[in-house]
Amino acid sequence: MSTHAATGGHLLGPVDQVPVGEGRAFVVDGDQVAVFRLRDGSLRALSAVCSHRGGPIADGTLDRQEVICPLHQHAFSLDSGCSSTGAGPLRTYHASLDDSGNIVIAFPPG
């Protein structure tokens, strides 16, 4: 992983390493980040560790709007990180593709 000069984000590598409709976990500056590739090709990124009991969010069940933690079925919005099932929110990240088809993650300010 490297810093992407054009965006100031972190380059994670080719988008093909995340199959469509699934998620993969990456370590970005010491944080675990789950990157999801939705069926429409768009990307979302959240903290990879469930706020409830530390479950692996990247292994969760995914739809267009939420991911469900595989351990205790807490659901989290892919856009906001907020839980609809009472767990604490997850941190969100901006995920995009560069011109070469590589995933770029940007940390939110603050």
Given for the second form:
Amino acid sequence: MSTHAATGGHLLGPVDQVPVGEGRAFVVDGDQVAVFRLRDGSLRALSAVCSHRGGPIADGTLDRQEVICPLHQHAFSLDSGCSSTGAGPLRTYHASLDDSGNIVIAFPPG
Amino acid sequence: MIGGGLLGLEAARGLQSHGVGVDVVHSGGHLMNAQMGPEGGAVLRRSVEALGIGVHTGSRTTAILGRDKVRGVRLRDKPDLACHMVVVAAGIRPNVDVAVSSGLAVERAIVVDDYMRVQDEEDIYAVGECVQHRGEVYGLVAPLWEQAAVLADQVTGANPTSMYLGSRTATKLKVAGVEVASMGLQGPERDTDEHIVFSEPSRGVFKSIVIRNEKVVGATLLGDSRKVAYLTQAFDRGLPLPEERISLMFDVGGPSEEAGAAELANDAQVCNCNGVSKGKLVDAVRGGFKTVSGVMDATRAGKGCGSCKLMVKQIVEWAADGTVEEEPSATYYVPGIPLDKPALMKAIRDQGLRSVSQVFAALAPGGREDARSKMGLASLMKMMLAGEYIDERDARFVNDRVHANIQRDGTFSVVPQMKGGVTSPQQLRRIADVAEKYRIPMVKLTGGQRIDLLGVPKEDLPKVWADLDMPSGYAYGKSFRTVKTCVGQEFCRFGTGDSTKLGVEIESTFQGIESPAKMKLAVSGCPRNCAESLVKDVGVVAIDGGRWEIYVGGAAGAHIRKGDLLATVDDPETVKLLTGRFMQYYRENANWLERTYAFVPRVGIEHLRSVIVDDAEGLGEQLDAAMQASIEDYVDPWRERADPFTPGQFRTALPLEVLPQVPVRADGQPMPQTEAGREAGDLRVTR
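Having displayed the form predicted alone, please output the structure of the form predicted together with its partner chain.
Following is the full complex, with the preceding chain placed first.
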């Protein structure tokens, strides 16, 4: 992992590490981040630790809107990190692809 | 005691408990004739007599005998009855003298209309036990409250259209130690009324239900009040009734309510997995949730084992008081595709769909993917298409992606296949070596006669499988799990058939078959049933004469149900054939996550027998062929250890967890979690 010169984001390497429709966990500047590759090819990133009981969010099942934690089925918006099932929100990160097909994670402002 | 109604019987019992010999003299033809018909009265009479209370029905008291003190009562056309005390509880009769002398319309009581206005009088109103409304005179307080509300609306002018249409009275009480509940009609009144009666006088149980136009319009229950709460609700609210009418009277296995929604205390815990009380459910309804699934999502009720779902549904319906919105999705196989199972399967076949993403694109509204539907669709399509299925791994739940069961700390449990629960020293040695090498925090025997290695990090799974060199036991999927067996004929001195061999063969044949919900099987070598075959999804019992009984739809988990006897057959080959045919029929027809204990009573054992054993619909060959295709498609998923299906399939997803969560003592026994235990755990960090 290195800091991306152009964007100031963190470079996590090739997007192929994350299968389509699934998530994988990464360490980004000390944070545990779950990166998801949606079926439309776009990326999303949330805190990798479920706010409910610490479940592995990267192991969750997802669609275009939400990811569902495998432990107790709490659902979180992939865009806002907010839960539709009453759990606390997850931190969101900005995930994108650079020109060489690498995952770039940027911390939200603040 | 003169009077064999509610109060009379209760008083008789009270006197008797003070050591007094009591006889009840009742002018009616049977006891409690205001609440129940003659058959119920006869059963009640037996129960009352069994308490040592004499009963004289059809006995009109004409005189009380004695000059200075009571010496007995005289009965019309019957011998005198000697006694030292007379208590009269012969019911109430309105005192209508004032009304009569005032010239009001009086029959049995003061006659009123639906506005509580006395007949033919503009400005005189009457309510209570002194009135007769539509021919009824009520002696209970509940109707009075309803009448009073209408009276208030009328005299204040608040609502001039307010009308009283009569009360449906339901009473539930204990009379002389016997549970009695009665509501509405005592018996059928029209030719088209349905009348369901169960009578077991020796136990003092009598149940009668009258149904009109699919609604309960009357019920009498004696000696067994378990279904009273439900029937009262059905009577009060006109709830839809189950097709199987017997379930109105008895809990016939499968999911059932334990107490009525209305009766449950507000702080009573309904969902025992997620700790949701009745009050929280009611609050959610008051807060605006109008569907059962909306309330479940908001409160988490029913999201654990699911065994409370029926109760949650009843409470929501009760709290919403008839304003629950129908959920069309209740009939969908999965929530994101608006089709029931037959329609979904037909659409998949007709359109030649081969993957879950193709199904969303073709059949979901707006082509919208739905995470909650993926697992159900993946299982269904694998069942339907076997080798033709395009296996998109994101459609699977994490357990099915990594072929192990996820635990609370994000580690996994590993259960190798141990067919029929039979193992060997070599296998045990290998398992022991693996447990030591990977410092497995807990080694446990499962309920299905296998060995569970708990607390394995995801990244260790492939290495653990390689060292075990045993196939997956499928202890994680919605699939065929295991066949439990007893010691069997080889060693057991009672064994009547080679059950162990059959159990191993069944497991070898059907290993890993996916299904709408998990399937646990058993084969027992004799009717002592040491493998608990009667409470399995499919349970087989060897009986004398070389024959085999096959039970289906049993359960002993979140629900208890004894399986239904599907067939008794002559040889193990037929057992295997019918087991496969039953499982295939279940796979093709059960709802997603519907266990056999719910499926079997839903479709009915007679129907299953005709389809599976008698082949009445000619489906046998087709079912056998479909099952055979699935069997031939089996591959041990643990083979993926050498060649992961997706990149990072076994990469850790929760890098910074303290492991193990169950600390290990020096003697290998888990110990209670303490701060010291936490510190002793490894800290694993991903890179």
